[in-house]
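Quick heads-up: it's one chain on its own, the form predicted on its own, in structure tokens.
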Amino acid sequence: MPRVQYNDLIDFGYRLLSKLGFAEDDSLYITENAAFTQAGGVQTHGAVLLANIESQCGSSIDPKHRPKVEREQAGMALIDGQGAAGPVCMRLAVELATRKARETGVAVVSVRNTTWIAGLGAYLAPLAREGFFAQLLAQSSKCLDAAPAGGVDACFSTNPMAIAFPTDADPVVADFSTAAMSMGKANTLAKAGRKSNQPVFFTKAGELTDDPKAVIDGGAMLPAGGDFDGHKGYALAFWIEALTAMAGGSCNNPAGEQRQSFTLIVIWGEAFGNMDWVRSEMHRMTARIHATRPRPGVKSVRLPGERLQTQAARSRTEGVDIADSLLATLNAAAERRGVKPLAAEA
């Protein structure tokens, strides 16, 4: 797999987005979050965001559009994307939520009518480092990916969510789908001709299978928890649809326009007056988890998101892995926009 230098990826994304007409601070914010996810080894939700935004500029995205605050109170805000890119809306949501949470202790900001924000955890990691406890829940209005528990027809997108909270060292950051897996992972498995490690897909005829091509061909995937505990992932997926409706967005509707909605919930740890206790408890708890006996075949027990953060830190110095197909897609976008291509190491 090709490898690029972390700073080169940042520079490339910044130049590409700036050429598209994004403001400098928006270009940097989008690129830094995409690069963090890519550096963590997530090919499906990292630098591909740059290509996704480039492909939608002039149609679903206008780099000059700004998200609008439609409603605001002390501990909440509602934002309409108005054609702005998803990460641009996220940047405003983070600014509002963290400011409000510092003042009121807790803040909820919902965003409707925007585009794909890709990896959720990248947006929360900096908040946790500042002492916030954060949750992010997202939905795509038209994607038909996951079935409800007990059903075989897709009624949801993969409806991802992420959580992050501070410790005495790196924060804990977990980013996961409320379906059996992300569609990016399902597509990657299908393109490679691989199967999942258990049957988590339905064919169009409603038969359970481990072949990811089934969901691509009009089937569906199980909710998180699979055939045994899928009612839990189903409930979370439906909760995210309810938050979407609360924000004035469209619940999953294949007849509607493809838009993404998300809700950011932020708690200011200092409001409870015991962050020293939090850090000491997290130190004790994480040490206890790390000392847990691993199962056969498992090297060690990790914290949620630990592998990604460790990989991202290593990639900053050793280089970032990037799939051949993704590198080609990014450089095709660069050629269309008259930007110097992203060079891989020899």
The other form holds:
Protein chains: 2
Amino acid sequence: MPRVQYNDLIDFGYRLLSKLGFAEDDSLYITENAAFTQAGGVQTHGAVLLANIESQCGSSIDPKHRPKVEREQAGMALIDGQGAAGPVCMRLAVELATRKARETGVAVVSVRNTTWIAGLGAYLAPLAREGFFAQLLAQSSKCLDAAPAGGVDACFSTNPMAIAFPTDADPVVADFSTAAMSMGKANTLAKAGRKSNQPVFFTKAGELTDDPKAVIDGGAMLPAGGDFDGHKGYALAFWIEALTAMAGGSCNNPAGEQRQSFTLIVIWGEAFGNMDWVRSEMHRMTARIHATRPRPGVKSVRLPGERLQTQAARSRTEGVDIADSLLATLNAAAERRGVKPLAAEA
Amino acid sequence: MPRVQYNDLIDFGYRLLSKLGFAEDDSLYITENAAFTQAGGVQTHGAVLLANIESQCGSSIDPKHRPKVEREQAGMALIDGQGAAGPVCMRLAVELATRKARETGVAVVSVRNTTWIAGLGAYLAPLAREGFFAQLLAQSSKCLDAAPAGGVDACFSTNPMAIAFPTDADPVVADFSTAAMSMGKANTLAKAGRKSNQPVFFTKAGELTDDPKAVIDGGAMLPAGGDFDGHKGYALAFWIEALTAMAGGSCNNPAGEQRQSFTLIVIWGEAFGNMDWVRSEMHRMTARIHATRPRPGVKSVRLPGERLQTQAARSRTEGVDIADSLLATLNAAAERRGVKPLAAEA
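Having displayed the form predicted on its own, please output the structure of the form predicted in complex with another copy of the chain.
Every component of the complex follows; first up is the chain already shown.
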């Protein structure tokens, strides 16, 4: 797989977004979050965000638009994206939520009417490092991906969620879809001609299959938990739809316009008065988890999201893997905008 | 299965708890929440709460003790149970959280050092009816039930969570374990000599099996999501441990004392300004879900938690099913305390 230097990726993203008309701090924020997930080895939710934003500039996204705070109370804010890119809204949401949570103990900020923010965990990692316990839940209003438990017709997007919290060392940052998998993963499997290791897809006719092409061709997938525990993913997916409605956004609506919504919930750990205890208990738990006997075929038991963070740290010095197709997509965007391409080693 | 009249169950619980020394309003609150889950058909997390509390009165529970608010800010409170029963702490948590959320938009209340609260959803249903979006996450500090994803040794209790939100009709109330199943369900399967429909248990030796006896005999179970999606349940289980530490409670510790902790997060829907929109979007989504084609063997697609609520409503007029063994347990507790037994029709 081609590899780029971490700083070259940051530089590339910054130049592309600046050329599109984003402010300096927005360009850096977006690029750093995209680079974190890319450096963590996730080809579907990392640097592709840069190309995604480029493709929408002039239609869904205006780099000069600012998200608008529609309502505000001591512990909450409601933001309308108003044509600002998802991560620009996210930056404002983080600023508001962390400031409010430091004052009141907790804050919730919901954003409606915005665009894709890619990997959710990236936005939470810095918060957990500062001592926040954070949740982020995102929804896409138009995609037909996941069926409700017991059904075969898609009613939900893949509605992802992330959770993050401090430990005595790196924070724990977990990021997952409330559907059986992200559409990025389903597309990657399908392109490689691979199947899922369990049948988690439905054909349009409603037949269960391990072939990811089924969902791409207008079928559906099971909720998170798959065939055994799908009622749990279903409940979480619907919860995210409810938060979207709370924010004035559209619940899943194949007839509507494609918009994204998200809700950020942050709790200020210091409000509870004993972060030393948190660190000591997390130290004990993470040691115990690492000492757990692994299943056959598993080298060692890791913390949630640990692999991504470990790889992200390594990639900062050793370089960041970028799939051929992603590199081509990024450089096509660069060419359209007259920006110097991203140079990779083969 | 024996059946009791709903009002007889309420009357029985009230009399038993009053005899134990609980205040009138605590007795009613505990009984009504236990009865809701029991009426919903859940034999493992309903009326058994009454017997559980009886068995701990004189050791872990003192009916006269009041939970203590250790810290408080505009949007948060930290409560130490101090020997008060779990549901008594829950009642205070709900009072504080809903009052604060109406003022600030959101509130989080964490409780440490308390006892079992049984079915979580019961406590959230009234909140969702009032217009709150609520989450409840609970932890037990000593049980060794669920392994981390990739491992075979139990590091977590079954750490349940519930979510609830308003619709245009009944609220959605979902309640599930972040392990593959509750220990109540595993015990029920084992007693009936039944297996799980998927291998989700580990023997002490670390072998995967569909036999629930494995976890009861000192093995473990997979996290929620089972073999396919266990990294998601693992992340949620660990999140609940982190919230426990935040509240000053003990993370899972087989060497420690058995205590329960829980965290309640409530968001006040009106703060976001458009509950009419919430109701209309929920009306559209619930209709769409109900119209989804069911999988073979499924009669119709239901909302999360719908079956429990429908059955609970029916049981209020037709009577509440109580398993033989549960009825015997309740009446043994009644006899110990000199309380008139619960009368059931065979």
